[in-house]
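Consider the single chain below, provided in structure tokens and representing the form predicted on its own.
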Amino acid sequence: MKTPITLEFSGGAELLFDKVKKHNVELPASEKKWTIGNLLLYIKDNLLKERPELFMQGETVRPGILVLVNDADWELMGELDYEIQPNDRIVFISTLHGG
């Protein structure tokens, strides 16, 4: 069964995704539960259009990118291990600014 979620990118992060701020995504059915860790790899392979080094560092998001799950800081939700639920809203906000 597919898992519908909403992904949002702002604070400049949307520039890496063809300037599209909101993506309604149906994650493919999987034997393993979807976690944010799996989701980041999915985003990198399927949605990210340019400069992955500005969004990810290793297996996680770069420092300076705030991640919210249903308006709560992902640090309170278990970060990479959070198990995604149908209709979750996951927001990535870049706090990185050039000068």
Contents of the next structure:
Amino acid sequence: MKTPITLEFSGGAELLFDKVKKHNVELPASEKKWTIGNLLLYIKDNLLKERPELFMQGETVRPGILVLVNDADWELMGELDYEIQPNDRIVFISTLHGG
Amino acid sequence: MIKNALLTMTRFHPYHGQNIRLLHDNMVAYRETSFAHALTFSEKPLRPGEIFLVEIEKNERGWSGHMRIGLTQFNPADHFELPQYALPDLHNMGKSWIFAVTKSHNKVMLNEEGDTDNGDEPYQSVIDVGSRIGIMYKVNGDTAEMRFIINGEDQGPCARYIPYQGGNLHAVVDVYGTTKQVRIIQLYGVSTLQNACRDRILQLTSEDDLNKLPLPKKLKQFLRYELVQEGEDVSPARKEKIVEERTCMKCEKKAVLVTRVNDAFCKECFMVYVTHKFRAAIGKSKLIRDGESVLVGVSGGQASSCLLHLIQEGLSGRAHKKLRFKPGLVFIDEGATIGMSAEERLANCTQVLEIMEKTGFPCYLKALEQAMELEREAVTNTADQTDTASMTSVEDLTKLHRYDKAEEELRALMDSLKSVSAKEDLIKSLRHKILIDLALKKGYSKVMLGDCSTRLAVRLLTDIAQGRGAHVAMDTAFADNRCNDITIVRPIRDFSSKEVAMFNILNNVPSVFIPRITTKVYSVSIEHLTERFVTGLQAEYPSTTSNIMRTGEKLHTEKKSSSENQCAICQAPLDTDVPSSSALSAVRFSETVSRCSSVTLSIFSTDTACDGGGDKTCQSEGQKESECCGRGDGSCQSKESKLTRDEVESALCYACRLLIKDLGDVSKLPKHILDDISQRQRRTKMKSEIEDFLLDPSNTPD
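Complement to the form predicted on its own: the form predicted in complex with the partner chain:
Full assembly next; the chain just shown is listed first.
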């Protein structure tokens, strides 16, 4: 069963996604659970329009990009290992100057 | 005696009998249980003359016999099967010379008077705690002889004809019988003072008493070997991976954010923390008085929007103790620097103005190109309400096109700067000039900027990289008073960018992202690179930015007060009056020499009116005298000669000189800067002319 979630980008990160700030996404069903780690790869493959190195660094987000899950710091949820629940709202905020 | 100094510490070899436990960085051997399998070896082979010295630290009664010590040619690194005892087993394996330490070895007087507390023995026995037993071997022809050194006294040879050339000799200690624990006494290693003190303290105090020592916690940990010192890595606190649900550190409710190295906060406590920090920063400085007019620079970005929200909250009646200053807001449109279209600029300005106007404070809109046209003299007293250079309503936005000529000038200036770092630097200086100019014209005494700690940490390192080391403290401090009349304050300088972003999310603070010269480009300027570096480090080590800021606070330079000593571009105090043997003078000299082929140069002369063309056909013959009537009150109508590059440079600080190095034609600089420099030149010239007639204040008798 698919997992519907909301993705938001702000602080300049939206420039890499065609300037669209809010994305409603349905994650396809899969045997593995959807974690933030998988989500990042999904975003890289499907949503990121340009310059992936400005959003991600290796397996995780670039330092300086804050990730919030349902208005809470992702560090409190386990960072990349957090399992995504249906209707979660995940926000990526860039706190960097240059994109 | 040892000829070569050994620079390492003496330790026990990690291969030892199974009943042995090594402690204290392998310098202490402790027999845990039973009575056999307690063989230990020196980590490294002994050299001729080198003394291997151990001290008995603990004894256990009820056993017979005592420790054994000696030499062996067996190598512990071979991990050979260890016999149960040194005597007789290891001895019988051969290649070993081991002796038991007995009571009959020399005795040491307990104290001088000869009386003791324990009735029976007036002498400290060699097998008692505190005794020091050492062995060494001396080369004698082709063989060696082993000697005991007990409590400082050489006992003479105890074994002879040891074929030392046949193999490395390791010291052997069998922690046997009543001897429970021995410690190696460092005789050679270059131990740090701290390590030496630690050894001594540990010898004199028991484990329980260690806690009672009046020492700071870190030192106590060091004594217990829990803290490592030099030689091993002293890395700063790494971020801990959070494994379970964290609750707020203050109220135990569900946490929303992790900040400040490792503290979790819930929403309400975070708001309290943030508001308190903001108020404390303003209150502690005692700079902002009631009723004072403060100009707030709003860039539309997250940090300045956060600042705006905090100001609104602080000024509203709801606040616990209202802030009482009068803010005015200004937004500077920098679209000209990246060649933004007029429609885009209009759209951005509209968005930001909407946000600003909701606050109800007076709003101003400026464009960066206006910096090319600033007037030098600012009238400080009259708050000019009819100033046509600023706009306060959205409808007036269309009047932006008025500055087309200035925009072209700005574009020309930007294009003639080759490096992006230089462009960024110049934009920053121009931005500051506009802010200061507006503040002066409208009667504001302070300018408030929304620089958060992450930005400031990046700025600090960038400044140092660009040659602005002398101004680092000013650029990142709470109060910046380089312009004598206007003070720049940074109330959110203690907020990390993460805290700012979180605050905005939790309070639905709107912000507008406006691209700049370095957006979406990968590392083209020093600041951008530094930002990548600092944020990358911060991700692993959360105390990075606070460390940088704390260090920056401690770097000060003297401030010279007169305006003659300010850089014409960045307004910082000039840092270029250095002695003639400095690196700066050397650089200048080599520059001058490489520019002109003319041989008759005088060192440090600024009279070579060479315009830096860089080719060998320089025909300059010295400065042309400008026909000045010499009145000095601004009414002079004489033709002004073009400023030479050297003249411009003399009025700039070191970093700004590097900035205009790129510049082909110095006359592209904004007019007011050039005018300022010209005036300074004329003043200096006049001063030198009347120098002989001036009274020297230090000489006047009083």
